[in-house]
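Here we start with a single chain on its own, the form predicted alone, put down as structure tokens.
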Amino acid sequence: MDYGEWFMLHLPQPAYAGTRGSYRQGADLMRSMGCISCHTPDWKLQPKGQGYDGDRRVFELAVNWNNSAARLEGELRDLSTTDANGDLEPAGRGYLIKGVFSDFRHHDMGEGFAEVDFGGNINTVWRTPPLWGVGTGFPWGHDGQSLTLEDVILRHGGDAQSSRDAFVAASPQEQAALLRFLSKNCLYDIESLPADIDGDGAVSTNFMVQGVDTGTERFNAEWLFRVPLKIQGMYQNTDGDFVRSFAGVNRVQAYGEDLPFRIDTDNDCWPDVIDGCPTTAGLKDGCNN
């Protein structure tokens, strides 16, 4: 569970594929229509201390729109500090989480979101979904019944009836601007996203790792290891074509498979230190199988 939590903490958050000006315009429209009473734009984490843990990440991949390149780009930011042993640990700073657009509370959404459960009860109460990534969230609604962003807005009722009515009363230009704003809150392919990993302020087209050209600089967790993974690089396949192979040639060192508490002689996924028969393949008690 620790590993799962660590992974989810550091997973890059969805991005806005547009300029800061268009983001402000969209957020202002949501505010004017009363949407942010439930779709709270930002959340602030208090710094560590007085019962707060602060930001428990050691890095983040900040993703923003590069207007000149007309694309999303990432930037690796260090959030860590160093302990007495020289190991990295979270600095626990305060942090403003932008663009969440949710209060994470449950609200009565009216008949448009009514659902009958197995017991025959009609439920209209749902948790406010975050809107980051909503532009690529097709189909929409908890039940996936809305095929457009406009339709899911028009289904709002109950506690959100006034916001729905404000959207209907808005001009066609304002409605279109709001829908464009929502559509740009998007997901992206993390592994292919161009990103500045080495902190030089630019995205290299020939990013070198362990002396090998890995192509366009991008976020790859294996590049962040204490011993970065070295790939095979350019390779001629059986058709005679040259392709870039990402097969690791120093896997043991990069993944620490030779560390005392990770050595697994019989390759049964049980490290020797807790394996009763470390040279016999099988479960932990392989010698008894």
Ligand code: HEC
Second form
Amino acid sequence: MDYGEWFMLHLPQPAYAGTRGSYRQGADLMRSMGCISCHTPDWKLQPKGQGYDGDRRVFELAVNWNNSAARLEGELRDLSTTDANGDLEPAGRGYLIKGVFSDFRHHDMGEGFAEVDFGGNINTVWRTPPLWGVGTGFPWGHDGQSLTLEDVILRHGGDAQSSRDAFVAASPQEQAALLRFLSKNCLYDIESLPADIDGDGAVSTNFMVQGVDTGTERFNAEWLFRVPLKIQGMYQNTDGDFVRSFAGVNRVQAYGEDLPFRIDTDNDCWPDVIDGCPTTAGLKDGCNN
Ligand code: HEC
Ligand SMILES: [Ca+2]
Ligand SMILES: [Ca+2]
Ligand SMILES: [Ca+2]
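For comparison with the form predicted alone, would you give the structure of this protein in the form predicted together with the named molecule?
First the chain shown before, then all remaining chains and molecules of the complex.
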């Protein structure tokens, strides 16, 4: 559970695939239509101290739009510090979580979102979903009944009625700008995203790891190990074409399979230290049962 939480805590957040100007314009429209009374744009994390934990991550992959390259790019940022024993720990700084667009509260959404539950009760109360990544969120609504962003906005009623009416009353240009803004709040593939990992301020097109060219610099956790994974690299396949193989050639060292508590002589997934029969496949087979 701890590792699962740790992993999710460090997952890069959805990004906005557009210029800062267009983001500001979209956020302003959300404000003027009253959307942000529920879809709160940003959340502020207080720094460590006075009852707060601060940012508990040790790194962040910040993802922003590079307008000249017309693409999203990542940037690995160190959020760690060392404690008195020299061990790595989160620096616990404050952090502005931008573009969440949710208050994480429940609201009465009226007829449009009504649903009959198993007990026969009609429920119209739903929690405001974060809108980050919403452009990739097809289909929309908790029930997935909206096939367009416009449709899910028009289903808003109840506590959101006046906000819905403001959207309907807006000019076609404003409506289009708002929908464009929402669709640019997107997800992306974390591992293939071009990203500056070594902190030199640039995304290399031939990122070298362990002396091998890995292609475009990107966030591959295996290359951040204490002993980074060395890939096979370019080789000629049976058709005579050159392809880049990402197969690891130092898997044992990179994954620490030779560490004292991980050595597994008979390859049965039980390390020798807890294997009742360390040279025969199986936990006890042939030894103690
Ligand atoms: C009264 C609070 C409230 C207001 C105001 C409001 N919303 Fe929502 N919004 C919600 C809730 C709650 C849901 C979830 C409905 C559901 O459960 O399907 C939602 C869902 C959405 C979704 C679908 C998200 C998804 O992942 O499926 C979008 C898009 C959206 N709202 C945009 C807007 C826009 C744009 C405005 C302003 C015009 C707005 N909302 C105003 C509360 C609100
Ligand atoms: Ca770099
Ligand atoms: Ca074993
Ligand atoms: Ca065994």
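Every value quoted in this text rests on a predicted model; they were computed, and no experiment measured them. So that the term is clear: the rigid core is the largest set of C-alpha atoms that superpose within 1.5 Å between two forms. Positions refer to the first chain, counted from 1.
Taking the rigid core as fixed, one finds a CA shift for Gly86 of 2 Å or more between the two forms. Once the cores line up, the CA of Ser68 ends up less than 2 angstroms apart between the two forms. With the core held fixed, Pro14 shows a CA shift below 2 Å between the two forms.
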